[in-house]
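Consider the single chain below, provided in structure tokens and representing the form predicted alone.
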Amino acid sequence: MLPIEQNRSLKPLTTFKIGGAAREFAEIVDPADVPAAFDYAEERGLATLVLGGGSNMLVSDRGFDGLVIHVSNRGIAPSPLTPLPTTWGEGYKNSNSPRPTQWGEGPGVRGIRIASGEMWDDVVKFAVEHELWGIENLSRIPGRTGAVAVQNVGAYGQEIKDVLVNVEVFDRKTNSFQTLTNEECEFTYRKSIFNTREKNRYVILSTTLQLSTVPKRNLSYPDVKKWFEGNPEPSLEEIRAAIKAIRDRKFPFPAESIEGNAGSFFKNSLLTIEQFENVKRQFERNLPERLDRLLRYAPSTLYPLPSTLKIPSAFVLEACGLKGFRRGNVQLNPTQPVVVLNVTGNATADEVLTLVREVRTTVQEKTGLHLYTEPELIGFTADELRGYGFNREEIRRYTA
């Protein structure tokens, strides 16, 4: 029998520690009790809510009614083949999914299979600890592994997408297990068909990498450049040291620090050369003075321009003064403002929002630009985030 329990408090399952509670919640440690969480749901007429780390979301104060599915199954292995597991039951072995190839017996390549459940950041030390490279530019970022394919997590010149094989899946509309290869997740600048036009059909059960026992160092990104100048060749151990001494002067750490988060709350601009051409003439109407660091994102050296440029959203934040931005319990990190702290411990999720309205607002007035935001919001009405300044396209995202 699959153990509910009832007004489980979801805020202390999430970064960000705000939120109401769960009407019904089932903690899932064995992935064969899956479909029986979802039968359970739908006998009952309950939505549901699959949640891992909660390191990317935000919970609205009333919670969520319906049933919370927390994964939480352990396990992280060296594996050069990508097995069926055994301990699945005949769902997954009945399924249509066909059977994993073999990969990686090539010379230098070594896969891992680990579980959704895993803390993210113990999974890049194991790789580092048993010399494999691929994922240590990827160190310090929070959640659980389940995660991060949904959003194909990027950092420091590194992606997902590069190393991921597969993921294996509980698919909903199928009600079997399936194993979906890297093409099939249909990975762009942080979207998946787990987060677009798949969302809610899929629960990511295993996730299984190719890395490298031959070093692969990317050192790419300026932060890292810098810190390896005169040292061009360091060893994982170095490169995971950098990278998590890099982020924690910008980026609190969810999981240890005393204000909550939730990550990063603002996605960077995708822009193409026309809507960079109209942020630029803003900034030169309304921030002159930030106009030759605006125009670094599109250099005059590069011929013929990308299709797209990419803008951080960290730069138009500060360009903007919002750095440091407060009202209430709620504040704009002073060191890396994409990042909505929780500043007191006691933030609500209508100041986190009310908040966001305003520098959305600020934002847009300044420079043009409407920045997106990345956590996913739960248990919000349409017309909440339409009185939050959201826009249909994202009302869509996070009500469907």
Ligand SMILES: Cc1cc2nc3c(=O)[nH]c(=O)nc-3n(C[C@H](O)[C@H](O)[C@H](O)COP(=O)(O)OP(=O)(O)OC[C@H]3O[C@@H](n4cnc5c(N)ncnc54)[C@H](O)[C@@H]3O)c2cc1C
Contents of the next structure:
Amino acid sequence: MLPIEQNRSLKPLTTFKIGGAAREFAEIVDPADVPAAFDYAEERGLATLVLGGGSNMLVSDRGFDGLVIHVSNRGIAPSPLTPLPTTWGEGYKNSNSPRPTQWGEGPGVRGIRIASGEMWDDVVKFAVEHELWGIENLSRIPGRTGAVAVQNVGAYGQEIKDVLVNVEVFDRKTNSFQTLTNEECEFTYRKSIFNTREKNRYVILSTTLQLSTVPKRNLSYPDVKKWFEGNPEPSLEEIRAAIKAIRDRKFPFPAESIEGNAGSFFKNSLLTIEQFENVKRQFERNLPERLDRLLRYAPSTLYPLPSTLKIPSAFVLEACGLKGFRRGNVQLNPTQPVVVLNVTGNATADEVLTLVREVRTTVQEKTGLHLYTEPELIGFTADELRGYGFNREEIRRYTA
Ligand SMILES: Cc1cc2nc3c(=O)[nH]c(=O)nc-3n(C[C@H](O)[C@H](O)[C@H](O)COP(=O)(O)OP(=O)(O)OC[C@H]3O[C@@H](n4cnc5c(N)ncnc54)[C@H](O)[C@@H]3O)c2cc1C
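Beyond the form predicted alone, can we have the form predicted together with the ligand?
So here's everything in the complex, that chain up top.
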């Protein structure tokens, strides 16, 4: 019998520290219980939401009118890189277990299989402590491991797609447990099948990564490069410490602050050359003093130009004078404006989306850019989203 709670507040389960209650709530420790949770919802005609660490979502002030499935299985274990038979409850070890002896395949290659309920940063710590390279630049990203594949988590030049071998899932469509390979996840920038065409179909239960005992330093990101000037071969521990320090300079880690946030609220813009030319014209007209900086994102030294150019939203927001922009309890972070802060800890979802509407309108007017939003928006109706300025494509995404 599944333990189901009624009317569980979601506010403390999200890093934004915003949102109403879930009508029903199931804490799933054993993945074998996942099908029963969906059966329970179906029998009662309830919508479902899979929740991890709540660090990439904004929950409506009314909450979620359905069943929240909180995936909380635990364990990090060595793994061969070919799929294991799905035998839930066996083979996992606690993160504090001694150094594993049975590792992946091939010289220098090590596989680890991580249950979805493990905090992601504990996994990075585990890898660093075991001298395994490949995810150190992804230090200090909040949330649980079950979600890292969902938006192809990335930071400081590393993305999960570069080390992910496969994910074990429960497939709601076929009512079966399956393993999906890296290719089947169809990773691109902040996207996978899990947040696009197969949204809500799969529950990710474990993630297998291929790490390396051979150093594979990625110090290319400007802040990291600068940090290690004069130290071209830093250790894994040094890189993790640097990433944590660099991140802490930019925005508060929600678990340690009264300020809530969901990380980057605005995605960077990926533009075709033609779209870039339009933005350039808008800058010439409205923001001529920032044109030089814009052109750095399409360097004339690059020939042929890449098919897409990435324009950081942090730059765009700053250029539009929106760094630190505040309305009531909500503010664009003064040090990294892509992060929307619940400054007082008392903000409502309505306040957040009202500020987001104002910000996106200003950006559109000044630059012609439509800034897409990154976190999932939970429990909002299509009409509400339209009122907050979301377009048809976005409404489809958030109400799927
Ligand atoms: C301070 C801060 C910094 C951040 N920095 C970064 C960063 O540098 N790079 C980056 O990419 N992200 C970043 N994020 C965003 C976020 O931390 C990641 O996207 C994280 O992987 C979300 O994990 P979660 O467990 O909190 O997911 P949740 O917020 O609980 O869920 C996010 C989405 O994934 C789905 N989901 C969750 N678990 C599962 C599962 N087991 N199976 C299927 N679907 C599931 C949910 O339904 C939801 O749609 C940051 C967030 C914060 C607050």
